[in-house]
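We begin with a single chain expressed as structure tokens, specifically the form predicted on its own.
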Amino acid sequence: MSSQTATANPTALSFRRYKDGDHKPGPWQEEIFQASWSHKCPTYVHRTAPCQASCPSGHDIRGWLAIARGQDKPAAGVAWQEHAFRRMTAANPFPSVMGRVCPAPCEDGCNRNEVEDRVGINAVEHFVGDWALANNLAFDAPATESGRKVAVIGGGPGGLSAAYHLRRRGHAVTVFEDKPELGGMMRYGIPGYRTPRTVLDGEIGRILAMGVEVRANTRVGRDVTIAELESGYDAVFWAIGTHSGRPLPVPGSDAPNCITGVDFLRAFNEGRLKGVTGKVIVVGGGDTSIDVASVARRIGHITHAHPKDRPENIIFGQTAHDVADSATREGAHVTLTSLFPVEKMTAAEQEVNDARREGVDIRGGIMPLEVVKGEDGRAVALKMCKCEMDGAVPRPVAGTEFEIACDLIVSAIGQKGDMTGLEALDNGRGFINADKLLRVPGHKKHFVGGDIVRPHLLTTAIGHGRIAAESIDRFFAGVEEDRRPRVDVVHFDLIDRMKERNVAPEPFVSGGEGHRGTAAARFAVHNYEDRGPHEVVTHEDLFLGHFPYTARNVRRHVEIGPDDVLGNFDERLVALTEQEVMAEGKRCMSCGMCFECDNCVIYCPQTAVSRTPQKERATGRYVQTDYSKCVGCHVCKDVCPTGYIQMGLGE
């Protein structure tokens, strides 16, 4: 049942693990059912959760949900909040930002959309993130250091994120980043009212007081060469970003006022640009042509404006906006373009949706044939006409041509990176290649992750931070890998839970004649079985019919109208409460993993299974079976709404 259908009708809500007509058994090779009983029983089995396997950073979100719900209780005297920001920066140490501006394909994964709808998991993290701050958590300094030394080129989500990883297991680490202060592109590629610029130097800070040291203002490449960072580091990870943005592919993009959306975008967030002269034209359709657009709306047409003032002599001449002279300003007229349909433009929807509210005119369907240069040489119009998608290639449709009529194109269709000095490690398209463990090829002890890589999330260069800084942790250890897990994310550990609530298993000691079955050992895990870095649990596998309609709660988005954009700059997302965050935590239904809820307690006809004792508990330990009283009926696996418990044993 589709979300959309679920919602408009809870009551048509209904789930049935067996059909009419299901009563005959499959392929005889599977036909195990013996009257009764089969030689079957149940074995409990983790497996990775959609949405942890949809996360480019690998969050345990599964985890730090169970903590919201109140299942994964903390330590004494900590408060739940800590504990879940504990967990969550396992894998991602900027919960408050990303809460903000992940597009969240962890929500899309999501097997409650296939009850209602998905649990709001970026409203979670942005409120446990918040939380955070508010009240100084902090991260614990290494407790000892290894001696190495890594230098970390570029202070962005991946190098930060390197850099946090890195400094966990003991390592030095130097950032060195061109620009005046940290952040990459969450600082200078997503406008302030998207990412309050306290909570990035909050979330930034925390990383450096581990003991980050930072080299500001220092360009590799230039003030400082590649071979002397191979001398005095012993390894080197590469996220200098793609800071470098592409013109538009057509006659007259030379023009002057054709500026790149990275380029825009850079001179706002540092306070140089603070308005547009007449009506802008923004070609992109993805996230970055939104912000550009919605930024333009926000700082307005700049009326009788010097040349100097013009956007263009602004972004490159290094000058900046007299804010006085600028103050006396009206709305621009801003159109983005885009190849693709509305409704298939990459950008996020909802960011789409405001920018449309906000008064930007969004037209899909349309590519860019030339730049219509005036008598000065600059651009005056963009020709343009329809066209037609074949893949990722636009086909233009004869006899649609028309124009638009601009003072400033913004080109937003893609980026690379600046490799002015670093042409060594150039693929010749602007970018560093990586293996799988993030190692560049033919260069010793260099590593590289995020967009210099390959342009995608901010999250998916927070993932590569913390893979490369596996990687390295690995390199200096000796270990040869050429292999990452199928399903690559931050993995539940039962061990680790167990340890957490002091019933982690005995160490083993050989008696010298080795064990023959292990039942009654305490050094054994018994009847566990992890295939997280394998597989991925999908609904197939739960009982949906455990769960029933509860609406998720959204957060509060301020909706901004054409007439009141003008000079907002106030952040749009509203947190939500502790009780709503609690709420949407009961609402995630532990795709692979127990969430103690006695279903299999209760229905097993056998009194099989019972509650593990309360001081042998832990996450995933919550029940036992007697395999001496169980038949193997399957009961327990068909009323399991996790697909936690699998009918494997005696195969």
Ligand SMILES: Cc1cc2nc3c(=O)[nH]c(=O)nc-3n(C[C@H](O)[C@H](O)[C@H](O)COP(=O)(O)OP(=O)(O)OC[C@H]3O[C@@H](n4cnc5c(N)ncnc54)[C@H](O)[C@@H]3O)c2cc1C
Second form
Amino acid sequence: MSSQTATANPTALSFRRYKDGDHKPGPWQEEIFQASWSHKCPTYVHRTAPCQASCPSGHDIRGWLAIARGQDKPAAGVAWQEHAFRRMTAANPFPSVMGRVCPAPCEDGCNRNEVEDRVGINAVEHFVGDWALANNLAFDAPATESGRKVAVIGGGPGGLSAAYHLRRRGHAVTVFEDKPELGGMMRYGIPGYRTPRTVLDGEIGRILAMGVEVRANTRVGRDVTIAELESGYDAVFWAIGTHSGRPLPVPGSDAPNCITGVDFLRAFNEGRLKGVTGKVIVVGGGDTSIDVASVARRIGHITHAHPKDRPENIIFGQTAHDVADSATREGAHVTLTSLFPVEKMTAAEQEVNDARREGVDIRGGIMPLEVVKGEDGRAVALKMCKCEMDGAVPRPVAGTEFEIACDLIVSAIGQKGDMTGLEALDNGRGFINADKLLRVPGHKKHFVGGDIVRPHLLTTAIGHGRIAAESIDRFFAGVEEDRRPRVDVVHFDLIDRMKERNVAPEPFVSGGEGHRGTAAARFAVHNYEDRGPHEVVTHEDLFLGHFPYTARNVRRHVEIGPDDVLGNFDERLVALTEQEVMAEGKRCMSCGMCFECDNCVIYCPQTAVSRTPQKERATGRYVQTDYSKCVGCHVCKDVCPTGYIQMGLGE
Ligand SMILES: Cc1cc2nc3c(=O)[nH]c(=O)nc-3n(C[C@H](O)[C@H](O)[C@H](O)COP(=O)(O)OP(=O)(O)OC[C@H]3O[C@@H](n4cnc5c(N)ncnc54)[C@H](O)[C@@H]3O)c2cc1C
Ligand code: SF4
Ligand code: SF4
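Let's compare: the form predicted on its own is above, so bring in the form predicted together with the ligand.
What follows is the whole complex; the chain from before opens it.
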């Protein structure tokens, strides 16, 4: 419309569905077949699925579930599991570890919760990750080297994820790791019955085989200085985690047998600590406290142990228990206390239930007041009282004090970074500050991620590794842009999917076919809009009526009773079978992306919608609309279960 016309008649409507006085609907049959006419026609709009938006590592979950159900097919000669593994590892190179110990925030976000139950995303990841290990799948080394060198400090999930994503981009990577082995808290925190070491070694080995240099037993800040890193490398990524446990903030916590959870687990995971004393109190409520309590129940109480074998002497000395095989071993009495009521503890519910079943006495809503010491200065009891939480602050309830006798107190109330030698980067609270691009403010060419920014989950540290690798890449390219997408994940890319099927658009040649009237042009993807980077599709955008009740395939969990836990280090989680995994793939509702159900083709009253010819198809390009037939009735949009169709064209 020209501005002249607009001024002449500024209130004229360009479209009216009903005439004045037209109050009664016509015959319903007419309504159904014509629905209503509008100037809008369907267009295909991709939005991010909420499962993916809830996964901190940014997994293309919907994409690999489509592979698991057989919709997105692999190239000839490739197993579907490998196809799924490649899609998974575009974001996260640890599917087998994640499939076991990630608390799966993706499943909380899953729209299928609105139908009957979430999709078992984590279980599919577990199965595919294990299949990839069993079949020795490897990552390709980069085809070309960029000539840039990056120092990664810390070989935990954050550092290894960054190393992987940097190598994919052709940058040389050296990982500096304080400990003899890589893995960070996956190895020195989480016990092996949750992350089996064969799985861990397999997933780490695959990353190293891309050509990552490792300098183990090398502590930056002691063996290497920041200045040396700055002169030797083009960028530095800090992923040093939080390895300083916080002692209990009560009088008497300096007793020698008051230790921290990270020290306890490190000594256990290094194979030095093989038993505890009879009565153990663990103070916490999060993942670390559950692991300490569960390990204590497994290693048990070594009776008649020499004082040199007391847990604190093992944990702080560099000696190891050698009495384990000869001494009599009994179950230890383990009490876990939490400020919050048990149902509000931050540890994963399954872990809490397991610990309880295995005989850990879990008591919520109580706070420590004082460590009671014996004549020799060692703790003999923990004085506690009931408390009420005022936000995160416990308020003691007067007159409720009591004591729990103990031989060992383990504080698992939080950690911070060990910044010795790294004071220049310390934000004063034992952490390193980061901006949105994970750059360290005020420190050019320094980037940071994982727990040392904010303690959270493995998947979060892995996501940080990916984002930091991208930021480092941009830094090398001299790109100044400092925004991240609102939905910060590894996005579905229609062109990639079209390339996989050899149906990608032709290259655009400037001045060629002309820039107008592109409906038939082969260089454009028509009537497709990608809102993935800024929109998440909600259950209200879906047609949920399409999905009948289908029970979730639940992994079997080996339940260990209090009498069987001593000396039991077997894995508790049993992977689903291939059939069960494929069935979970079918339960996925493919939120925000066409899953080829044919509803729009079947229900369009005008037969305007048809399947894209087989030779032009790719995921996301399964149906097409003949706009000369479309009357804008929006039936296709209404029956689309996935929310992929929007009535937008013509607006
Ligand atoms: C006991 C426990 C149980 C947990 N359970 C779960 C769980 O079930 N699921 C889950 O998702 N998350 C869990 N977490 C959280 C998860 O382990 C962390 O969020 C994650 O490991 C953080 O990764 P990161 O790479 O930042 O640090 P880390 O894993 O801590 O790795 C940091 C690495 O840096 C090294 N390092 C430190 N300082 C230096 C230095 N100066 N020079 C060289 N190297 C250095 C360390 O040795 C370490 O290897 C748990 C944490 C703990 C402690
Ligand atoms: S890493 Fe965790 S949050 Fe992400 S898909 Fe796997 S289970 Fe879900
Ligand atoms: S139904 Fe599928 S795509 Fe939708 S949120 Fe759940 S797992 Fe993701």
